[in-house]
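Single chain ahead, by itself, as structure tokens, in the form predicted on its own.
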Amino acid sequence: MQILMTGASGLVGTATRHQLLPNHEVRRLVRSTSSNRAVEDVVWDPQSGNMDRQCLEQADVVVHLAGENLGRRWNSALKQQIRDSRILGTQLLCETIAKCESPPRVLIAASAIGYYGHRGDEELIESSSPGSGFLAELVRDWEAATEPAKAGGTRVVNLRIGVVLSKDGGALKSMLLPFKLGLGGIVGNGRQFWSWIELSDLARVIEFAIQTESLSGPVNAVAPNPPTNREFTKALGRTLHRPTVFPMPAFAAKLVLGEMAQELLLASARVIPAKLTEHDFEYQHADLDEALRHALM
């Protein structure tokens, strides 16, 4: 297949593209600004709404990863720099879709599993209501940007992705130092709910998603059997072979990384992939140990 891809030099989208290089043809669809663009890149310019048609029309699938990363200390600034990082790509892309006369047939939009806010010890599917706060908001508003694309006709997934595990980025590669001094340990009260899933595993999520036909809509894209935040603390203890003894109050994790602190550490998200189970994707890292083992290998 012809698969177009945005946000492909990010840690998922690397992960991806070597997932689906082997069987298909995959492009980069990169920003004007791009400093390592290749010659069969696709440009295109969400702030200013540029972006070639017929580049949509000759693919077969769109995997739309783009977004500007979570992990620094909010401000007003910064949170919309998040919010046009991923409404106005995707509005874009999704209304130049259904423009198309021979529009892809499928796109896999990445989404998030803030959708369902700060939710305790409730399990979460994909029915299951909103949340609240700025993520919830920002999940639901990215979601509803995909709907052009999906009233035209292309099959649209909406991963709403968990914690992923991988030692090249995101909350493990920042929480590996700490934990190899010795200096780890639980967030808050640690009863908190971490949904996770291992790079190389949502890599194939992603390749599930385009092949299988009976998948659409949102689909939490995270491993079975989410762990406590005490839980994965001591697994990656374990992992690691240090002491997990220093917590890290709810109310410093505030101070040093305010509201993203509460949205993304201290919330509590059980979610359970149903639709993945139901469809029968088998994983290969299941295991919340062996998953940390194969992560930091």
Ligand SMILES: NC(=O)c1ccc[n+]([C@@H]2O[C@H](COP(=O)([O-])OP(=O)(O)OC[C@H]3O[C@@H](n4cnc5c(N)ncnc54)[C@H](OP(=O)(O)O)[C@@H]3O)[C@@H](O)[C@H]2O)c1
Second form
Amino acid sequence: MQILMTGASGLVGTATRHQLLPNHEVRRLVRSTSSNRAVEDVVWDPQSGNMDRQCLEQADVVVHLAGENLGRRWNSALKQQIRDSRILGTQLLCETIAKCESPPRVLIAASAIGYYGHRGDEELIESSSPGSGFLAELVRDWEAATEPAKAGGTRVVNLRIGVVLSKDGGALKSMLLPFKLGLGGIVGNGRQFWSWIELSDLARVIEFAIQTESLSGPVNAVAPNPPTNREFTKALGRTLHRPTVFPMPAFAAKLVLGEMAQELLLASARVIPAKLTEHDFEYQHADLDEALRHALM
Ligand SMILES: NC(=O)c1ccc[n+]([C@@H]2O[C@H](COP(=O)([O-])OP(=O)(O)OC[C@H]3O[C@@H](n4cnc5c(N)ncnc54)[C@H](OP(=O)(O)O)[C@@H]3O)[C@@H](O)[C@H]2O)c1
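Right, and the form predicted in complex with the named molecule of this protein, after the form predicted on its own?
Below: every chain and molecule of the assembly, starting with the one above.
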């Protein structure tokens, strides 16, 4: 298959390319401003709405992972960029797919468990209602932006991705230094659920979603048994052989990280991968302690 991938230079994109490359041709669709651009890449400009339809006519599958990184203190300009990079990019891609004479058969579009907002210990499956807040509203609109591709007959999978575990990026990477120094601990009261997935398992979920014709719509891309932040903290301490006795109170997290702390660290989302389980997806790293050991290898 010929696969076209946006966000291919990012954390998830790099791992997914490696997963797909042995069996498929993968072309990267990169922004003209990207520092990671190579001569063989196809260029698009989600901000100004420029995109070559030809690369979509040639693709069997599109894997769409592009989006401004969330891992910095948010201000209003960054929030706008986080939103625009996802909504405008997805609209451009999906409206162009809808105009194709021979559209790609499948679109795997990144989404996020931020869809569910802050939900305590409620078990959340794909049919659960959306939450409220900046991320929940953004994710709802992000998924809605894939509609033109669906209407044009492309099978669309909106992957609601959980906290991706990798030493190379994302939340785990930023937690490593304080935890290694023995300064790690729970965030807030530690009772919030953190739904995670190990990076190589996520790349395998993407390949599985490409291959599984009966999979469409929202799909929770998380490991089966989400822990609380307290359980996650203890597991990370065990993996690194470090104590985890320095809690970060909610007010301190909000002081240092602002709204981002509320939406990403203190929010509770107990997300269950109902569709992946129903479709017999086999995780390689479903146990948190083992997944952390693997991610930190
Ligand atoms: N990592 C996680 O824990 C996690 C959790 C839930 C959901 N997700 C979602 O999964 C997707 C991939 O995540 P990731 O961790 O791989 O992200 P990442 O490492 O930050 O990479 C994202 C890629 O998007 C492109 N990009 C960056 N800024 C952009 C902008 N302003 N406009 C358009 N494109 C931009 C870049 O590709 P080019 O430079 O090649 O254009 C970049 O390599 C994202 O949509 C993210 O929201 C990730």
